[in-house]
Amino acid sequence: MTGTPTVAIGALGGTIASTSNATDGGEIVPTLSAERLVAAVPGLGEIAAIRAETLAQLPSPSLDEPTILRTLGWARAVVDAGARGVVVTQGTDTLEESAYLLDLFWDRPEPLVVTGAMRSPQVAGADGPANLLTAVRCALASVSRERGVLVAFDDELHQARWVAKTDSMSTSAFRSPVFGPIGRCVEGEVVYAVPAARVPPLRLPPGQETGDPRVPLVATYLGDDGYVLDAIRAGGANGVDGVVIAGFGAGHVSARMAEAVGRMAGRVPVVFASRTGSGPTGRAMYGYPGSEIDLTARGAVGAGWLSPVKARLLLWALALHGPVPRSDLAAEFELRGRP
């Protein structure tokens, strides 16, 4: 296929890929290798040339931060090969922070495209191959360029930075809440709602590719004493590199909660961030114990837009580096955290 564009896929698993022995369909598992799930595609050898690749054959919920480096590494050297563009597949249920780990690296102009699938291979209506389909057009197409790490879904593309698995079951569980999606493909072609533009990715300490720092989440909840959060204080000097605070609201906690943070945000990085699902944390409307002002008086710091699993993924890009200072925190919070 002499001139025709070459889009690398690597298959790390998930229900794109899982398949079942069992009469009724259920029990599924990753079987499926990269090549067949290419073969699965119609007309998918047409638009391109593909490399595929078998990277792993784990459910989501299986994967960790030094596979997805190493899946950054394979990307960024198929890549330097002559790929026009990357895709990857892997299951949906940590899908949105698999695609934002990558983005906060990803620094190279082509695009890389994150994608997976809400049904199975076997049973009706699945729909992978259209996924898969969608997400190789969007890595064709120059226009996805300098945008970082995509997710396509349902025929819709998603920054990384923003979108989020908004229902356990739906085919159209990704939503990128209060922005929206960033463009569609129609009818085979992709096309953007907003200009090409990028916060710059951060730099991977050499030999960091398998690096595993300890950045907890703890989700605050009604009558919340702090008690978690000191446990893991407790832990001692080696137990955490730094803890996210998924908070209520606009990433408020209780007075006790705010106690406990504050003896935290003494001996590590403390971020704190909105469960809500959707709108930021607070800067300066609310002045009571455990509201914004207060948690960033006692050291915390502010997660901006960023949901809690994002936010606690730039804490712990960060924390590959060594120590995190709290003016470099709240400077890349500040770049990160917003639109």
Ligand code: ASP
The other form holds:
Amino acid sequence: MTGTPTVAIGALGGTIASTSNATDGGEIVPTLSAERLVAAVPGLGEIAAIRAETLAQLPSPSLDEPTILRTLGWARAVVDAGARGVVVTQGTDTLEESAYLLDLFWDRPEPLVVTGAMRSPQVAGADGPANLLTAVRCALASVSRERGVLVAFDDELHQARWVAKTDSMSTSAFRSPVFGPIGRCVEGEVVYAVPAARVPPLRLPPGQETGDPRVPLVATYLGDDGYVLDAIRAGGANGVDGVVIAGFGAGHVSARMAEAVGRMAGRVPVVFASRTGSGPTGRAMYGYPGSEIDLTARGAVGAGWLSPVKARLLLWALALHGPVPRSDLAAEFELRGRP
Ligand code: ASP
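Having seen the form predicted on its own, the form predicted in complex with ligand ASP:
Next comes the full complex, and the chain you just saw is listed first.
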């Protein structure tokens, strides 16, 4: 390839773009454009021609699936126009979810890299510029191709499927608890520990870029009698398109909650995941009411190694195509819920 390669940077807001008018530097809100983020990284223009676009200026708790699907459309367009790679900057609170939603549909070999910052640009030791530089290096590297969506943070590279925000304040907030990061950026070089591989992307149904199925995530708790799940079911047939349960341990719930799961699974797809933050749902170990074997017999499907929020996004993405038959649901979680 000749000439300076182009990397497109799309900014969605978050701490990396947040500033303060207060004298004590508090009360930060997203204000900075993509151009301003780029201008804060010394030497960026020497390694790539940067095409910067401000796609939104939101705190990441207020991002939603349609905004991320619009971001996907933008990323496809810039790659089709010749960008060698794409970087999306956003708030860290929901970054693990946006990255995975993008990954489910990212159907290009070019790297799509998501990053953010834990410290805002005005404070000492702001990490945004370093993370953005790492993300651009990652997006430029030919070894990053055919890996789907990656998350660059604190010099580490993570697969979107497994990465999670695991600390509310630390600059090394991102981890891949089950399998660890797959790469690092060291002295400007992008290095991976594993060969490029990925699960095939899902097809985005035409015209569904603004679709928004309703798939709530219900966390179980000590003494759960199924009240929340039954209340959702009582909301009626038009209420939800599926439900994900964040279960105990390997995906377990109480005996009374198991009955509510059975009632719900008779109406819409129900997926059970583990709330532990690491490790898969069980398949055949426990047999008591509320265990993985019992929930499966009642019609629910285990999320495998996917965290509850990622399982929710997979079910949401499948529901874009309409009602999801249980056999398709089980097959998709079997394919996408394990390494
Ligand atoms: N604390 C968040 C961040 O790191 C705020 C947000 O997610 O927008 O960006």
